[in-house]
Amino acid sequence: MTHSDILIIGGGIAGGSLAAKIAPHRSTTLLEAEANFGTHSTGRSAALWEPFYGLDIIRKLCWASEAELITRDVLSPRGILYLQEADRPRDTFEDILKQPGAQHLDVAAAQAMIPILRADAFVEAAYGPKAQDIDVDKLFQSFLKEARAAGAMLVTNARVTAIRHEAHWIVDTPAGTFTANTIVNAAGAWADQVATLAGITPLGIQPLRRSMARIPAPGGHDISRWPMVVSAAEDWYAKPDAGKLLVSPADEDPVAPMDAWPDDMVLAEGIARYEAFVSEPVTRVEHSWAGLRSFPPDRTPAIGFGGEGFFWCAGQGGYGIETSCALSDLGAALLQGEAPSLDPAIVAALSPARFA
């Protein structure tokens, strides 16, 4: 048996970033069920740091992560353009315009940014200049490197099969049995399953499938400086990526925890919605995939203790990468019994105790 102060279950961005922050202070083991770290949601993310979007608490966590993301040199300019249709609700659009620095654009100004936009498809646009691409692999690998350098044990092919508590936690996996004073549930879509194994009440975390297609640059355009573009109705988005264009139907289909794959019909519908806004048709899909965005019922992450020696670090949904720096700092502070740097109101809103 291998004993640690902290045993983190789940080797995605949540577990990896927390391992980097806690390993210098506590002996730490990081377990990953798959053969490679970051196999599921982390490795399939079209990550954007976008502090204008999502719940207010998510925006605050994005801003709180900005300085570290800059220090880690993983951000690059992108911008984001929201398109408002004439006959669709304006709630999201109006909310975006209220954010600091947001710009209200007419159709012509939006076309100047993305020349393939059809003038008859939308009536106005909102531009968020702060949005930036995140180099997910560079960020994630930096966390893993720091965890290893601090002495953490990183173990793959270690899917948890049983958890029990005697004098301490005992966790069985195909890679061996591990013991710890505290276990951290950073298992993403599988977080409720891990809780059940440990005899802890699940939080109701629901995995939602998000599909993605990679298509050639429309019409041969140089799209490297195009912003990400999003329907204000939130039913499709497109984002430049390495000379190609990523297109998603922005789907959120409830599924069981799984190695997700795209639904061809859902993907086709999303591409059709995108095509209705542009003058260049989609001639082929070069690659498609899907990931899982897992949320508690209130769509707010759960960070904190949820039982004796049982710590939640789950429910980040589609915001886990852009908020990872702030959430890992918070997790490390709470695990050490220290006062977090975040506003106490944010800490309380993230606590799993809200479900009690």
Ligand SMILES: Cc1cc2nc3c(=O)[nH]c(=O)nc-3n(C[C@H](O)[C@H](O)[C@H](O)COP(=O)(O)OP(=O)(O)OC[C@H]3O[C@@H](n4cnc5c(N)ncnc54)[C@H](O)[C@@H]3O)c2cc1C
Contents of the next structure:
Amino acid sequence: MTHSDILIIGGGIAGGSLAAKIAPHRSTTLLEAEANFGTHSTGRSAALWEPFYGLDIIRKLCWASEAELITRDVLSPRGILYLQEADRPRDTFEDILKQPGAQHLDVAAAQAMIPILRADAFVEAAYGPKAQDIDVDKLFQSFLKEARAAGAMLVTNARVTAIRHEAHWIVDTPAGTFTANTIVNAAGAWADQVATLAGITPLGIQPLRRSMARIPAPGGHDISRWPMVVSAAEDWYAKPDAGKLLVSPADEDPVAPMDAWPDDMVLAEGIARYEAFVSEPVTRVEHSWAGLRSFPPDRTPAIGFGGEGFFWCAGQGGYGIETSCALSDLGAALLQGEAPSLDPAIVAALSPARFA
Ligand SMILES: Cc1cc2nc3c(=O)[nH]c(=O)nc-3n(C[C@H](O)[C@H](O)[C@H](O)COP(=O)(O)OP(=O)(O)OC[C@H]3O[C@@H](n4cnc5c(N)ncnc54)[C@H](O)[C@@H]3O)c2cc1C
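After the form predicted alone, can we look at the form predicted together with the named molecule?
Once more the chain from above appears, this time first in line as the rest of the complex follows.
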């Protein structure tokens, strides 16, 4: 049996980033159910850092992660273009325009950025220059490398099947039995299941499926400098990715924790909504996939102790990559009993104690 101060369950960006930050200070083991780290949500994201999107607390966590993301050299310029249709509520659009640096564009100016946009599909646009691409693989691998270098034990094919507490936690996996003073629940979509195994009350974390299609560059255009483009109604988005275009229906269908796959009809309907905005029809989907964005009931991550020696690092929803630096700093501080660098109001808002 291997004993550690900290045993992290779940080898996605949440568990991997926390392992990198805590391993220099406490003996650490990271357990991943799959054969490879990052197999689930972390390996399936849209890879965007957009600090003006989502709840206020998510925006603050994005800003708090920015400096470290720059230091790790994983950000590159992208920009984001929101398209407003006629006869749609303008609340979200107005909110976007309040962003510092946001530009209000007419249809022709939006078409200058993305020439395939149809002039009859939308009436105005908002451009957010701050949005950046994240090199997720580079970021994630840097976390794992740092965890290893600090002496952490990283174990794959180690799905946790049983957890009990005697003098310390005892955790069974096909890769062996592990013991620890503190366990960290970083199991993504499976976080409530892992809590239940440990006899801890689940938080109601709900996985929501999001699908993606990769299509050839429309009309053979060089799309490398196109911004990401989103309907202001948020019912589809498209983003350049290595010479291809990713198109998502922006679906949020509740599902059980699973190795997610896209529903063909959901994908087809989302592609049809995208096609209504562009002059180039989609003739071929080269690849499609789905991943799970897992949210607590208030759509705010749960970071902190939820019982004696039981620590939550879950519920990052659709923002777990762009907020990973701030959330792992917070987790490492709380695990060491140190004062976090984040505003105490943010720390309280993230605490699982809010569900007690
Ligand atoms: C389509 C899509 C687009 C997205 N776009 C963005 C974006 O642009 N920007 C952004 O910041 N975020 C984005 N996200 C969200 C982001 O991907 C997630 O918030 C983040 O990956 C969550 O990381 P995680 O480590 O919590 O989960 P995961 O990566 O799913 O990791 C959890 C791990 O726990 C393991 N596990 C589960 N149960 C056990 C067990 N019993 N024992 C051992 N291991 C276990 C799983 O195998 C899994 O590897 C997107 C997500 C999706 C699906």
